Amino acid sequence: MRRVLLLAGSPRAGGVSLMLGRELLERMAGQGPAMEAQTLRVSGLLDAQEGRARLHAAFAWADTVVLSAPVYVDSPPAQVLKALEFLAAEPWRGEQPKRFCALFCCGFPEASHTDICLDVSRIFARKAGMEWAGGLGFGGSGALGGETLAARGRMAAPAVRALDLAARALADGRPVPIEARELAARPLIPKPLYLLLAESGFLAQAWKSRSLTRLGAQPFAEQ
């Protein structure tokens, strides 16, 4: 039986990385032999001596961990951060070896800004004992807009295919394939087109909030 924990480091509920880390443990429990799964979410898990503990003997049951977060300029976000250093500060010592896979989402276009998150996690995995299994960077995350990958069609098919590729190299003991990681760099729409979508999505919360027309304010600026 394969025992993998999902860490869910977005602050919200519902958000894109949420799902794309479920979407990977769905295509993993269809590979290979039987799979338990259970997901946590972070955010304020550190703040109580239970949630510690829960994250502790989590982390102890799991054979495999995938952390999916958002990107925060450029780095993982600050309560993941605390988890990471959390796990890391008693290194896993465990006859079984622990397989540890990091799935990071910004919502610019480029999905380079996920590469030192990747980073973060591959020292992370090292310092904490375990295998470094590789992960995936996706860029312009706000297209997916936290619905399944099957609901975005066509524009969806290389991080589905990227998804894909991952879980059954998981699922085979084999860390993320290049292509698999190359598939969900690719943009989801032309950055043209995204950053237009962008721009007015961004106008459109500051018409509902009243603050459009003050869109250049700098409150803290000298007098």
Contents of the next structure:
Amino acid sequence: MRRVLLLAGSPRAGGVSLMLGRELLERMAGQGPAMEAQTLRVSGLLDAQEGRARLHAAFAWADTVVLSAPVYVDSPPAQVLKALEFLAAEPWRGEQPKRFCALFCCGFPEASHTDICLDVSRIFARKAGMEWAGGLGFGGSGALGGETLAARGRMAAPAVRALDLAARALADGRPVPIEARELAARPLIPKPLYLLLAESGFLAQAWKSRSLTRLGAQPFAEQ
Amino acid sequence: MRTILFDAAPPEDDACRQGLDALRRALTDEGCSVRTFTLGRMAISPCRGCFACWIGTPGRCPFEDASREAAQAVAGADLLAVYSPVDFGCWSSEAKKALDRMVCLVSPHFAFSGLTRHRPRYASLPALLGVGWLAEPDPEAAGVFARLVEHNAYNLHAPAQRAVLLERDDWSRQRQVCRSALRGMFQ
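Would you mind generating the form predicted in complex with its partner chain now that we have the form predicted alone?
Next comes the full complex, and the chain you just saw is listed first.
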């Protein structure tokens, strides 16, 4: 029986990174031997002893851990780093090394914004005595929003293929292949169009919030 | 030079705090007037990723805590110096909690040239000096940290940036390393 833990790093309940993590786990479940999975959201988890115990127990239970998170200010969100610090404090060296895989998504169109997060994840795996199973970085996450990738139709085809390849490799005990990482990094729509749509989205939200004329406010400007 | 220092050194880690002391001294040596935010003693909640600081209350996070004062100070500074342990090539969670909340200092609008980033909200934002503490030598983590500081500076529209890593060393040498970095930034 394979035991997979999904660590969801977004503070938002319906975030794209959580959806991508779930999609990967669904695909992994469809490959190879039977698989049990559990999901833990790291947001607020370490604030109480009970949460720390839950994270510790889930981590000890899993043989493969998948971290899925957004990029915040070029690196993993603070809450994710707190969880990694907590877990690295106890190196996990069993008979079979635990495997660690990471998915990061970013609202900018270029997937290269996720590179540092994947590097941080790789170093975490080394420090925690785990086997680095590779990762995927998705740019343009605004275009991936929704319940499932299937709902995004053909536009999400490279992301779907990336997750398929990653799931198969992880199920076979291999690291995520380069081809999957390249597919994940492929822009879903041309960058100018993506930026136009994203900008329009912000403006529409601002219109609804009646803040359209104040978007450039400088509340901390010196008087 | 108006300088804001984000201190994320754990209070119980004497070796790490020695580096902080060396950095502080280097800053005053170079004529900086330093205001320190000791992050471990401040009530700062993690960013919720709600974008309210861009859309709902543009320029400030609607959740009032100590990060607001820190953001205001950073907006009016010439230099932001961040000191933090570097565990995985990244800021510690304590430092990152504050840095995540500085997203209100940039605009939701995109800058359309080069690698995508948001436009600055203010006419000028401070230069960024990232000083990391590495308890043990780790070239891989050092390389990632240098890239991280460079990216942070790019996205925060910092006019200059330097990444410095301090390891177990003599205090005066640590101070000299920090002084050299400061001079290099503003030459």
